[in-house]
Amino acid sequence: MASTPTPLQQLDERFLLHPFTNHDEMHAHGTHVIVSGSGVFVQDAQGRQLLDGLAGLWCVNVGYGRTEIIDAVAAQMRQVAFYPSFFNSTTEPAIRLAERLARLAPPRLKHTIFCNSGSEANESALKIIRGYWKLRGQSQRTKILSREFSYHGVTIATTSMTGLPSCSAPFDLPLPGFIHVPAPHAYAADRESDPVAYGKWCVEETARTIEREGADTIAAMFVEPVQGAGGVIPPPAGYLTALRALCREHGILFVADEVITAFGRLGEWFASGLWNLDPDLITLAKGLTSGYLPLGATMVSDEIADALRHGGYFAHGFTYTGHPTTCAAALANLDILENDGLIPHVASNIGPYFQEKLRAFAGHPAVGEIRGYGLIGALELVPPGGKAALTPTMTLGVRAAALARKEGVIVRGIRDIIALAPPLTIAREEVDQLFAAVRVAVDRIWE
């Protein structure tokens, strides 16, 4: 039975619309309220202390209360808080953080637009491709290749390339134009006993795709390095490999959605380098600021910079585009990713413990298969029955992470998996205090 409802809980109800929620659902029990967080734990409105195993919302890479990303904020609102990069102006930490990531980046791009999330990340760089593409008289490429269980964002455009039908079908999307080709999810196919070759199957298929549609029609394909909302999806072996030669070889400009990927998640600043992937755009959120003020950016290669800076009146950005506040946010958020050496310790050390830990459910009769890489990992449970006795109702992720709650940890339910993406200053004590609520919430399951 449901408890009263707090005074903030009603206000809740009554005022306010959450994002991916069921409203009559979440309001049978209240909305869990959070009220503070420090390192890897949040604090709810009941006085619980919470291990947050999903950062946030894969972002909080760096953990809660970090005084020198507060003290940033505050130091640049005093100065000035805000002012527009419209008008052929600018602020310094724009023009900082700009410099910075293209230092960190891949090695072509070197040019970033500014926005507020990684939905707008993604339609700026639509956008952009179908100016360059104008530019250079092929204004026939307008078409876009996405993957089935990807996520690219929520704007109408960025919905339309989601591989997620829970996503789309709701607002009758996607659009025409957004093309979507297989994503290697071995497991979902029943080919898991073979992933590599599965992945080969997912690439002659993008082939055929792009034959059929026409290759002087499409202008872009999309991907996540590691698919993460879709169900933490890593690729294969030799996969992204022949997936950036393909589009290669056709001219396709490849674009790697590093929302959830870049700034250290996997071990490296950029998921581009562990696969050599030398996108031509790249686009970023979440683990810019560690979320703790909304920013994404579109980084561009030189070849399509010089197309946009040559070609007239860019007619595109928001008011809050370069937002000096929380580029200052960003700048003080990549000093302690670099400072506290945090993804040479994601690499070498947190993050392999992590997978050893994650691995251990191996066996599980309750667990089907176990995904990761880095600090980001899943697994897709299964009831009694097995795989085959599976149904699109049972969403057994979805329960076991609100009982992995009840045990004082945070994890996110997709379906049937369970997710987990902890901040990377996570300690080991406290990832076995992670996986050992996990564990409960997997037994419960089963029982």
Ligand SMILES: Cc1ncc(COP(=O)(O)O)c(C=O)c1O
Second form
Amino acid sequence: MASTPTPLQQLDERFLLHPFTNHDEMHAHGTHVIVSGSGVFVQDAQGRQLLDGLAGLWCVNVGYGRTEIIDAVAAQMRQVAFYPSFFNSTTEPAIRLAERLARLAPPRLKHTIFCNSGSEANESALKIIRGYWKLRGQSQRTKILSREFSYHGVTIATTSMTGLPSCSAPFDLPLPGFIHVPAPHAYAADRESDPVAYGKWCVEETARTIEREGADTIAAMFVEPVQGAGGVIPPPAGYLTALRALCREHGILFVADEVITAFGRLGEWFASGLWNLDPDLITLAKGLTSGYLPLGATMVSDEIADALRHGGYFAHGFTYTGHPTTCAAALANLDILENDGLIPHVASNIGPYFQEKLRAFAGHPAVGEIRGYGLIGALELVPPGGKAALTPTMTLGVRAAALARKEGVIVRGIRDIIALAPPLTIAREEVDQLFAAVRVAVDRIWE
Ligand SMILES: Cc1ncc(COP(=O)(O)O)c(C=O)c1O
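Could I have the structure of this protein in the form predicted in complex with this ligand, to go alongside the form predicted on its own above?
First the chain shown before, then all remaining chains and molecules of the complex.
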């Protein structure tokens, strides 16, 4: 035990199960209790201020402590904290938010059903897709394509889509009918000398999988425009356009999982716009409320919405679908993104600055690859023997994240990767502070 656990840490150990945590390891040191947040900083129970280089969990886009959201939530709660959208009812914030999203999203997507998380947004998409094909008389289209290194959530079905064995193997998933194709992760495939050629091969391999499975048995393909939790994998040139065309050619619905990439992280409201993906569905969460309250959304094309609307009783939705208070939080959050000009700020100011600082690690002997886009980035770390000497248990990224924490910044360690995604409100000096701490961590990783 690093130090005597506080009473709160003791209660935590006895009563609280944490998501994505090795409990034995955590309690050897005591859990890390965060007590407050302001701007890009959070403060822990020991009184330490930490620069949050991961925006909570890739989500606190407008930073902490925004009174506009807090006030909107309080006002909505005073008026009516909750009323469902089931059975012909709803509340004003749900309607207003759906309309607002329709204005911001790619042109064919004008219809939204809400939920409470990214997992539920994808789960809803899966059910809508199944229902849609049944209504269209093609109920044999049930299989789902997704990619290795993808992360789509934690329900049984979304874990099945997720292309990370560490998430699926403990539960004996994926379920049958969830098919994984290669991701354009050239570094992991030792093809980093020509990522574009590797991306082309990935599309060809996806085409072969479609051929083998039978195109008319495949319902949809789920794609994160930039893969996030799997290791921050931006698409190589030409890859997403070719993948989109392939799905269209075979009548396979294309779902953009924009749970991380929407609402400014890449300098656009929706990453789909950056690559002209024209998706049939988009799934959203995280930056929709900047994490102030849990809210997810599934947006669907006019064609899918028409089928559902005229297809009889639509038997799907959560108690909290269209929750007025979470929708009020989202509306206030979108106001901030818009009024503070945060999306163009990421595109032409802080995003390029962040990428410049990230790429300054080029040539560092402990850095094997640098990836990023907008305000998301990753460093692949290597041991003294270089990439060839990596072993699965080294987890250099996890160790580097711990070193960075000692320097007062929070980053995410994923395998041998340091991942960064700070709030969009981060100032240049704070970017400097973030990377100064990351440099100390990277410099010390061989010690
Ligand atoms: C791309 C993507 N999809 C889905 C999810 C699942 O979202 P949630 O954790 O809100 O269920 C995540 C979470 O990190 C994500 O990054």
